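Heads up, the chain below is alone and in the form predicted on its own; it's given as C-alpha cells.
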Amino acid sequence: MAQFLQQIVNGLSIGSVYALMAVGYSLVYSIMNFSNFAHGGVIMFGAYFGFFAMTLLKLPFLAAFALSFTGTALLALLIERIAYKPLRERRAPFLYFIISAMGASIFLENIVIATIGPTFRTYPKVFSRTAIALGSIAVGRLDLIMFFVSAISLALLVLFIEKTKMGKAIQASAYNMKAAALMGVNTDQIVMIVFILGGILAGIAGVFFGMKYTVYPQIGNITTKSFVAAVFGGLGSLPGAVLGSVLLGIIETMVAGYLSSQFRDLIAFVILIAVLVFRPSGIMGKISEEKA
C-alpha cells in the first residue's frame, strides 16, 4: 500500500508538469485547429533560459524563473509571427501549419546544438534534496514545489479564461473564429495572447523539467508525452489536457514502479493508439472533422 501511494505522489508530480505542456498544446489547438509541434522547442529554450540565468547571470531562482517564462512567451510570439501568421493571412491548409511547426521545432533544436552544443547541463542546487516524510511516503521538495506552482499557474489560467473579457474572447474564438471576428473580436490579437500564454506555461515547465532532470537540446521531445496527454484528455479541452496529463503521469509511475521503467514510453504510445482507435475525441474533447 505504501508503494502504491508513493507512486501516486510521484505520478501527480510529473503529471503536473505534463499538464503545463499539454495545456499549451490545447490552447493553440483550440484557436488555430492544429497541433503546435514547435511547442517542444519553446520548452527546451525555457530550460536553457533558466539555467543560464542562474549560472551565467548569477540571478536568484525567482528572477531566473521570471526571466525564463518571459523569454519563452516572447519566443512563442515570435514563432507565431514568423511561421504561422503568413499562413493564416493566406488561409493556407492546416497541413501547411503542421509542416511549418515541425520545421520550427527542428530549427530551434538544431540552432541550440550549433551554438551552445549538445552537452548535458545540470541546474545548480536550489532546493534541499532531503525528502519530506509523510508517514511511509517520501515527497521530494522539488516535486512538491512543481505540483503547487503548476496547480497555481493552471488555476490562474482558468480564472483568466473564465473571468476576463479577453478570456471570453478566447472562448468565442475557440468556438468559431470566423463568427468571433464578425462580432468584432480582434482574432489576430487573440492568437497573439494564446501563444503568449502557451509560451509562459512552456517556460515554467521547461525550468522545472530541467531542474528535475537535465538540460539538453532534445529535452523538447518530452512534449511527445504532453501531446499524448492532450489527446488522451481531449485536444482543445483545457480540463481534458490537465486530466489526461495527471492520469498519464500516474500510469507511467505505476508502470515504472511495478513493471520496469523501460515500459514507460511503450505504455504512453499504447494509450495514444488506443484513444485514437476507440475514442478519438479523448476523455473530455469533442470530435471535429476540421481539426488535425
The other form holds:
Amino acid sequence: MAQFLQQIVNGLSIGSVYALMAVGYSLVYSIMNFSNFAHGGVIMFGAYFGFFAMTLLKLPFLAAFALSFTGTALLALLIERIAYKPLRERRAPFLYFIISAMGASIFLENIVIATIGPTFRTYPKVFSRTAIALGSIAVGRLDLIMFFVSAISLALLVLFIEKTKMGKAIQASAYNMKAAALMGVNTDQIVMIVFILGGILAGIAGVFFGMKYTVYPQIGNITTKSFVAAVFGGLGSLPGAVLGSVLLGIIETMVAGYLSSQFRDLIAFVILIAVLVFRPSGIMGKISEEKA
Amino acid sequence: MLKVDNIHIAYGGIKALRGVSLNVQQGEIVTIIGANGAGKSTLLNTISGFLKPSRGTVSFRGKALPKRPDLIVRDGICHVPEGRMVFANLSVEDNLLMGAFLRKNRKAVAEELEQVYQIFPRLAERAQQSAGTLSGGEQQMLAMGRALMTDGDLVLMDEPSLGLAPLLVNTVFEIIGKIHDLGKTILLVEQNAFKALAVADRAYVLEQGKIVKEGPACDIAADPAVKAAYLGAESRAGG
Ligand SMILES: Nc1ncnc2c1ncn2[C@@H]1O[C@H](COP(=O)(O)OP(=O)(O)OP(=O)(O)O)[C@@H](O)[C@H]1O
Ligand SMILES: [Mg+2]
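Which structure goes with the form predicted together with the partner chain, now that we have seen the form predicted on its own?
All chains and molecules follow, beginning with the one already shown.
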C-alpha cells in the first residue's frame, strides 16, 4: 500500500510537468488546428536558459527561472512570427504548418548541438536531495516543488482563460476564428498571446526537466510524451491535456515500479495507439471539431 | 453611408464578383437578392474585410475601410454571418458579451444586454445555457443579438432566415424591423426574396457576380423577370 501511494505521488509530480507541456501544445492546437512540433525545442531552450542563467550568470534560482520562461515566451513568439505567420496569411494548408514546425524543431536542436555541443549537463544543486517524509511515504523536495509550481501555473492559466475578457476571446477564437474577428477580436493578437502562454509553460517545464534529469539537446523529445498525453486527454481540450498528463505520469511510474522501467515508454505509446484506435477524440476531446 | 465601388473578387480562377457597385444610405434597409452562388456572401465578406478585392474600393462614411476585420467592426459595421457561427463552447450570455468585446463602458454594455434580452426573450431564458444546445432558430437570434452588442450602426445580415420553419422566418423578419427601429442601417442578403423585398426600402439583384437590377424594393418586387426568377420560386423554396 505504501509503495502504491508512493508511486501515485511520484506519478502526480511527473504528470504535472507533462501537463505544463501538454497544455502548451493543446492551447496552440485549439487555435491553429495543428500540432506545434517546435514546442519541444522551446522546452529544450528553457532548460538551457535556466542552466546558463545559474552557471554562467550566477543568478539565484528564482531569477534564473524567471529569465528562462521569459526567454521561452519570446522564443515561442519568434517562431510563430517567422515560421507560421507567413503561412497563416496565405491560408496555407495545415500540412505546411506541420512541415514548418518540424523544420523549426530540427533547427532549434541543431543550433544547440552546433554552438553549445551535444554533452549532457547537470543543473547546480538547488534543493536538498533529502526527501520529506509524509507518513509512510517519502517525497523528494524537487518533486513537491514541481507539483505545486505546475499546479499553480495551470490554475493561473485556467483563471485567465475562464475569467478574463481576453481569455473568453481565446475560447471564442478556438471555436471559430472568423466569428471572433466579427466581434472585433484581433485574431493575430490572440495567436500571439497563445504562443506566449505556451512559451511560458514550456520554460517552466524545461527548467524542471533539466533539474530532474539533465540538460541535453534532445531533451525536447520528452514532449512526445506530452503529445501522447494531449492526444490521450483529447487534443485541444485543456482539462483533457491535464487529465491525460496526470494519468500518463501515474501509469508510467506504476509500470516502472511494478514491472520494469524499460517498459515505461513502451506503455506510453501503446496507450497512444489504443486511444487513437478506440477513441480518436481522446477522453475529453471534441469529435466534430477535429480538423488536423 | 456605405459605398461599394466596382469591386472584383476571384477565388483562384473562379470570378465570384465582377464589378459590383452599390450604396447604402443611413437609416435604410437595403436587400441583395440572388440565387445560390451569385456572390452574396462573398460581397458581405469583402465589406467585412475577410476578402481583398483585386479591383475596386469599399468606403464607409466617406472613408476607405481599414484592412483588418476587427478594425472594421470598431468603425461600426457588424456582420451576422451565414450559418450563424455562434460560439457553441460558450454560454449564451458569454456569446453576447463577446459582441461587446471592444466596448469599454460597462454600464452601456449592461444596458445593451438588457435591450437585447428584451428583443430576444428566449435568449434571456437561456442565458447560462451553452450556445451549442440552442435550436437553429435560437442560434440565429443569438447571432443577431451578438452583432447588436457590437453597437455597430450598419448591420450586415447573411440569409438570417435560412433553414428556419415558416413561423420563425416571420419572427426573424419582425426582428429585422425592430433592429431597424433602433436606428440601425441594414444590408440584408436573402434568398427569401418575397419577405426581403417586403421589408426593404431598396433592392439589388445579384446574378453570377454582377448587379443586374436595382431600384426601390416595390419596383423590384413588381418586375416581371424578378417575379419569374425569385418570387415564383418562393413557394417551392419555402423560405
Ligand atoms: N472559399 C471559396 N473558394 C472557392 N470558391 C468559392 C469560395 N467561396 C465561394 N466560392 C464561389 O464563389 C461563388 C459565390 O459564392 P458565395 O458564397 O458568395 O455565394 P452566395 O450568393 O452567398 O450563395 P448562397 O446563397 O448559396 O450562400 C460561388 O460560385 C462559390 O462556389
Ligand atoms: Mg451565401
